[in-house]
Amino acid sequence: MVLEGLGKSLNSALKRLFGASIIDEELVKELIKDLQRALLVADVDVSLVMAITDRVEKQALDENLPRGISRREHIIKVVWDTLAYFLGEKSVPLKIQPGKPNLVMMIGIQGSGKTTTVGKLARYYQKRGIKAGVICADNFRPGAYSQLKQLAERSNVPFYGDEKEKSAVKLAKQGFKEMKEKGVELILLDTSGRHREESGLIKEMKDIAKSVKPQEIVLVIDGTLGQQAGAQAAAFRDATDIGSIIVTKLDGSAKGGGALSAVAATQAPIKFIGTGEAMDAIEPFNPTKFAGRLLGMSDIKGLVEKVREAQIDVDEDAAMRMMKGQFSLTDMMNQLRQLKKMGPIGKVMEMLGLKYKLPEDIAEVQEENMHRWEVIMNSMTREELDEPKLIKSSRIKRIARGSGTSSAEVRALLKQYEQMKKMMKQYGKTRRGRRGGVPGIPGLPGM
């Protein structure tokens, strides 16, 4: 989960407002505090989180009050808005034009996931229609071309690298003409990187820049450094007039918070956040979404996209079913199916609002784990799949030894569908009593 920690303080900073009557100067106050704690423990400088705090301070006991909005709505979106405008306000995409070679130009510290975010992107990018290809010019690291070349077959891309050539120069030019040939849309480059010198890694970056001249330079930087990520993104910046900026290893990282802000503060555009191990863990850096799961909001537009992209048709009925906790077994494996083709359970209700809600069982649901359920359920008649409180020892039994189970492996299929029908029912009351719009924050529209 993304910056996990700094997002449990930041949300429980919050809650200070959900559970207060009278919102007054002195719960303001105790926020900022909360606030301030929260990000400096998340290793974000200092004089930054003043800054963030004093203007979240001001506007929420300054401001006037927008029509129809609470004291306690405008200050959560004050929150959410502040963050979002020092992690750099708007999303900048990188720049691609269909139909024509588009070269982008990876370059980053060595061990800054560098490599794996070429594979990455590839496969982003190729899933969402646009043929993309690798270039292997990093004849510096061992071992660098065949995990390049692993990661392209892995997404069925083209490859291009020469592990003969020592000229990074050469490898560029030769691998830009012949992918080229093979009409591909977006040609990733991935070069060298050097340990803690980046006087090195700039000068080639400029040799190779100037002899293929590509649209998009892109630095990829390590997230785990925390505020040290600033000064790498600030010598980038200063060397070229070109680049974009991805930062990798953003998966739970206590010092994410502290790169984000640091890579933000020198204005050059964040455009992809790495967000795990998996080739689909990488997405576009979204400010104004990305604070709002900070926070603990919903980001239903991420969702949506996703659905989009899965190309899930929602079953309605169902789904109101679900929200008030009456769903059958078949229901909930239903849903769960659905879940698993949009990605991890846990990533995909985190963006419903329920990061700090779901039970670690639930979220870290395994493909095995529903194949063994399936089988499980093959085994129960119509009324046990629609009214599961009837199973008790005696079919417990007989359902074991029909899918060739054990009765606690039946157990715990049954515990896992309590679990998930109480917590449901809870999270559809919860919604209910606030009203709509986004889950738990009244009035508050989506992203």
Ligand SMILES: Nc1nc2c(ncn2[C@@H]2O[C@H](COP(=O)(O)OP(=O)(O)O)[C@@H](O)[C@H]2O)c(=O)[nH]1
Given for the second form:
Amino acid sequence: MVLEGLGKSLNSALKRLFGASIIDEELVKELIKDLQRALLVADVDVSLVMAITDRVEKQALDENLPRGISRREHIIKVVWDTLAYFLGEKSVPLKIQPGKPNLVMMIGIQGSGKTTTVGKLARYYQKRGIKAGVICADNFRPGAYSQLKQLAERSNVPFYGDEKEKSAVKLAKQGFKEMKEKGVELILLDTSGRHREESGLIKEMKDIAKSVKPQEIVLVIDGTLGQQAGAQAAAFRDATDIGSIIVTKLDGSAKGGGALSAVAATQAPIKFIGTGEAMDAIEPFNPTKFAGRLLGMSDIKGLVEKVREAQIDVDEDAAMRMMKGQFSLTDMMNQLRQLKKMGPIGKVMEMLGLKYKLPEDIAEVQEENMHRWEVIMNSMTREELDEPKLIKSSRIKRIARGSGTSSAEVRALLKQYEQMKKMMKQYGKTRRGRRGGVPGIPGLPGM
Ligand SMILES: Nc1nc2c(ncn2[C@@H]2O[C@H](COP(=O)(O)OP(=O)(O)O)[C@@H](O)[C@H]2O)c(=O)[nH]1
Ligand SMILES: [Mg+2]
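Alternate state requested, the form predicted together with the ligand (shown: the form predicted alone):
So here's everything in the complex, that chain up top.
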């Protein structure tokens, strides 16, 4: 789990809110103290901690609550938004032009996780249909060559290296040339990071960058550095304007919160985070999602409480049915409505820990589409709602006409339905497999 310690303490700070019968100034003050403690332990800079908690305090008791939102929800949202805000902007992934040789150079001090990250990124993009390859320009550390070579072989991506070559610049040039010849689209250049201090590191970067002209330079920072990571990020940001950052080792470190917030404070974009030694332990950095996870919104307990709060009636029979794959259009709509009561669907998905099951933006799309779907479904018969398989092209035309939409829109709804049904089934399987049943939160299978 990423930043386990910080997550736990933030979550228990929020539990105070869930547990309290009255939410007043005093409670907010206690919450603030809890937050401060949690952030300080995670090595977040003191002035940043104050800025964060000031913002929470100011907004928490704000008189004007948005309609339909309880004070509790409002405060959670404020804490959530504030953390996300201080973790920085959502940054775009690596800029890759498909079909072209895109060179991305990795720098960072020895041990920060460059080579591992090169391996992870190659795999990450390879899986997404980009032809990736790696170059070892680390002629300094013994074993660097074979380390990367093995990673490349495991992910089945082209590798270039030459153990006898002493010049990093030559290695980079030759590697770049060979990768281009192989038609590699994402060329990841691993460097040595032999210099422990910032100025040496930056000079090394410039020497190599001059000869091969990378599209992007990525600084890999060790998350266990805590707030000290800020100094490295700032020096790097000042030295290059094609730079972005990956913070590694956020799995084990108690100080990762400090590292992330300090880097974010320099305005250097954090593109990915490393969350383990395994090759798939890398993820694009999304501050909003990340903050939600830190707040423990991916834990089931928080969800149950939230469900209770939104006073959603849970229908156990329906839930069991759905997980077995008996899932009608009406069920889908009910699910969506219930989830909507609890707030943005994407956030609820996070709570359910479903981020891996859904492509990034499906959640948002669903929310946008809900209204139109309701209109379309109003033109369907009971039978069709229960048994969408019946809806073939003549019915599609009729429904489209009746609802003032197009056949394409009706088809899109049906497609979405199929997708959800499939997901629901899969979710049912894993849940049953893992826990032998779906106790606790029926009514909310993995939409
Ligand atoms: N727990 C954890 N370990 C990591 C992560 N990234 C890298 N490491 C470990 O950190 C050590 C140094 O990594 P390496 O890639 O060789 O660093 P380099 O010297 O910058 O190339 C290795 O033992 C890696 O397994 C991460 O995200 N989490
Ligand atoms: Mg290395």
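In this text, the rigid core denotes the largest set of C-alpha atoms whose superposition between the two forms falls within 1.5 Å. Since the structure is predicted, the reported quantities are computational estimates derived from the model, not experimental observations. Numbering follows the first chain given and starts at 1.
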{"item": "After fitting the core, I130 CA displacement of 2 Å or more between these two forms", "value": "no"}
{"item": "V375: Cα shift of 2 Å or greater between these two forms (core-aligned)", "value": "yes"}
